[in-house]
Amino acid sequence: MNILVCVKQVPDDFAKVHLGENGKPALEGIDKVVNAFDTYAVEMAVRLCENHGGRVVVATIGAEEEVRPSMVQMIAVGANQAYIFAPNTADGDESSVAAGLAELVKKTEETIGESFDLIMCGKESTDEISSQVGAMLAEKLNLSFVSSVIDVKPAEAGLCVKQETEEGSASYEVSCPAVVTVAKPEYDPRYPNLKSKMAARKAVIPYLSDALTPVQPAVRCMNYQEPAKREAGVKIQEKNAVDAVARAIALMADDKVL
């Protein structure tokens, strides 16, 4: 089975981001990492190929030197090959990103001389959190699609995929090729060992500088706003539990919460 995982590099979500003087998020000095849900997708793809055979290809859109470390990391944890595509738009919306990824899929298939049976993405990116790109990609490729997948297994008709739902999970059978977006499965991504890290650093990662057709975004972000600061709370200093509860109830009554 040939699997392509579309990977995005994002600002480290453990870092606190504020707006700069230009009104946009100030990302200078913040480390860039592979989007968390994309790392789950890569781990799921690697496990699927380890258990049932096949190869895993990862691809991303971005500046070569900026995103190469992320691609090296994905090879170190089990991907067989990586590709980097130059951006097709300076400030893309979800639709233009999906259009670029659709071209990326076809160009990668042309490069390796084989078609992909499964295309995977994280269910959302930790910077935009729109959960739209995977579905749009499936529509542009005219392929079957399942979101928030937490498990994939081969089936007689193609693949059996388990989808995370609010009530638990649901299982679907889809034909190949298909597109799925991946939520957090029951396991975590593996850590690379020293040998795999050294081998990944030597990997040849092609950079395709003019493979994607330039696209103008249909939707533009007008501005950003930081969330309102939380007001200072009231500290209840009564030492006796009964008095503390009475004080809390009185405060809530005054604020007409009760």
Contents of the next structure:
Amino acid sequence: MNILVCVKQVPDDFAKVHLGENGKPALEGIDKVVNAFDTYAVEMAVRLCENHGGRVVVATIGAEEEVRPSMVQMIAVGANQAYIFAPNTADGDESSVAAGLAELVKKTEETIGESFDLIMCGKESTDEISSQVGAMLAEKLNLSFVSSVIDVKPAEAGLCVKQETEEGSASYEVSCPAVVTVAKPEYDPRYPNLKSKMAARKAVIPYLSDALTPVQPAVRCMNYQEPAKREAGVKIQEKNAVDAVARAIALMADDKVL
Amino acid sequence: MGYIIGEEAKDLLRDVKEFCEKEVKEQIKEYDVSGEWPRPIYEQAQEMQLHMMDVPEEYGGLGLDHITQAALVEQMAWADAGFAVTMNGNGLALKPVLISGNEEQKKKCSEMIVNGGYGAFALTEPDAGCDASNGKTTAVREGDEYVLNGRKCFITNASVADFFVVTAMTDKTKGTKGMSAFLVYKGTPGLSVGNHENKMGVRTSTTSDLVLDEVRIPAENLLGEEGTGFVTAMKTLDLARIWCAVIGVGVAKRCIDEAAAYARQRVQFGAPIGKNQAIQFKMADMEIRTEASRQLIVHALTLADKGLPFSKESAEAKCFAGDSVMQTSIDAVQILGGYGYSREYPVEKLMRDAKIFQIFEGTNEIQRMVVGRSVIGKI
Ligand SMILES: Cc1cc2nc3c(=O)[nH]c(=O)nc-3n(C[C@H](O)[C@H](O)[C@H](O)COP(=O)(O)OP(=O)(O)OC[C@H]3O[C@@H](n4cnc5c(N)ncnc54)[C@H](O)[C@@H]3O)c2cc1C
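If the one shown is the form predicted alone, what is the structure of the form predicted together with the partner chain?
The complete assembly is shown below, putting the previous chain first.
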């Protein structure tokens, strides 16, 4: 099975991001990591290939030097090959990113000379959290699509995928090729071992500088606003717990919270 | 400033740091309380290959340079000293094999470690601690076999080891020249693990007695020649002491980080306590000692790498780093005040962990003997 995982590099989601003087998120000094959901997708893909054969290709859109460490990391945790594509748009909206990825899929298939049976994306990226790109990509490629997948197994007609739902999960059979977006499975992605990391650092990761057609995004972000600062609130300063609880309940009753 | 390392090493250090912060640092607390050996964490660490840094590249190892290794081991010790001691225990056991073993022995023990096994180095006995030459364990040659009898104590990793390097007297009349070193594998009849130590610190490292009762091993399990066991053990300790110092530095660095974080946020008399010169000077001394320890380590490693004599320098590094981490941990507890004394905060553990670095792999009195004698020369 040939699997392509679309990977996005994002600012470390543990770091607090504020707006800079230009009104945009100030990302200097914040570590760049692979979007957590994409790491789940890569782990799922690698496990699938380890158990049933196949290969995992990862690809990303970004500036070569900036995103290479993330691609190295994905090779270190089991991806067989990585490609970096120069951006097709600056400040692209979801649709233009999906258009870029659709082209990326085709170009990668041409490069390796084989087509993909499965294309995986994270269900969302931890910086933008729009959850749209995977679905739009499936639409643009005209392929079957399942979102929030937490498990994938080969099945007669293609793949059996388990989707996370509000209440539990649902299983589907999908024909290949298909696009799925991945949620947090039961397991955690592996850490790279030292040897694989050293080997991955030496990997040749092709940079395709003009493979994607430039796109003008139809939706443009005008400006960002930080969430309103929390107001001062009320301090409960009673000395013992019983009095403090009584005061808290009284305050909530006054405000008709209770 | 830490060790000066290249881009690749920085990359590896980042991964190890992430692993230590996410999988070790917090998880280890309950094991420190219970004294249980944290097998699941160690299995994960093995997957990352943190247990095999001493295995030479030709036997399936990583081929890391020693300064890179030091940076990684320091990071592991920062998360938990017992974790680093456990992983490093493999290196301690493998060193005598690499120093005196033949090709087959080197290959076999290296493979055991690479495949997730553990090694243990058994020199200390109830009556032979600092005076390691006073061992009572015997090995008697009978045909193609040696028969070993005796009791070892305080053996790191004994309860989980797949192979043991055991020193035993093959000729009691010859003193240290009558000591030999042997490879004994887990499961050999007569070999058993005795009393487990309920320790003050490094509680996530297992330390036990090792009992040898009519243990028969093939004669080919002898490491090097008969009578070379003491020299093998001393050469092993010369090297191992540097790693002991590295682990101590990791603990010291954690003390510094915890104390600095606390000094920034704890307000007394209307200002963070870190604004007091008394606290700043304490922090400065903690940092100076720790950085000096690192540089003694680098010096000893550089000499060893160049094939120059380094016994004195490794003793200096071990002794200084051991005394330093002890003092630094006491200072960290002091900076946290009553909270430093509480088990709710991490520094009391660091103080318990720190003490071992003045004791094992040669007490600091022994290190001072080595350095002092070397300075004075023959009298
Ligand atoms: C957690 C832990 C792990 C260990 N792991 C291992 C291991 O894996 N393998 C192994 O073989 N051993 C191991 N040891 C043993 C360790 O190396 C010994 O405990 C150490 O060498 C000291 O021996 P001792 O405890 O018998 O102390 P003793 O030798 O009884 O010393 C007691 C005190 O007297 C001092 N002293 C002794 N002789 C002199 C002298 N001539 N001049 C001045 N002072 C002196 C010592 O410095 C010390 O302060 C471990 C010990 C511990 C606690």
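Just so it is clear, the structure is predicted and the values come from calculations on it, not from any experiment. Numbering follows the first chain given and starts at 1. Rigid core: the largest C-alpha set superposing within 1.5 Å between the two forms.
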Core fit, then Val242 C-alpha moves 2 Å or more between the two forms = yes
Against the rigid core, is the Cα displacement of Pro227 between the two forms at least 2 Å?
-> no
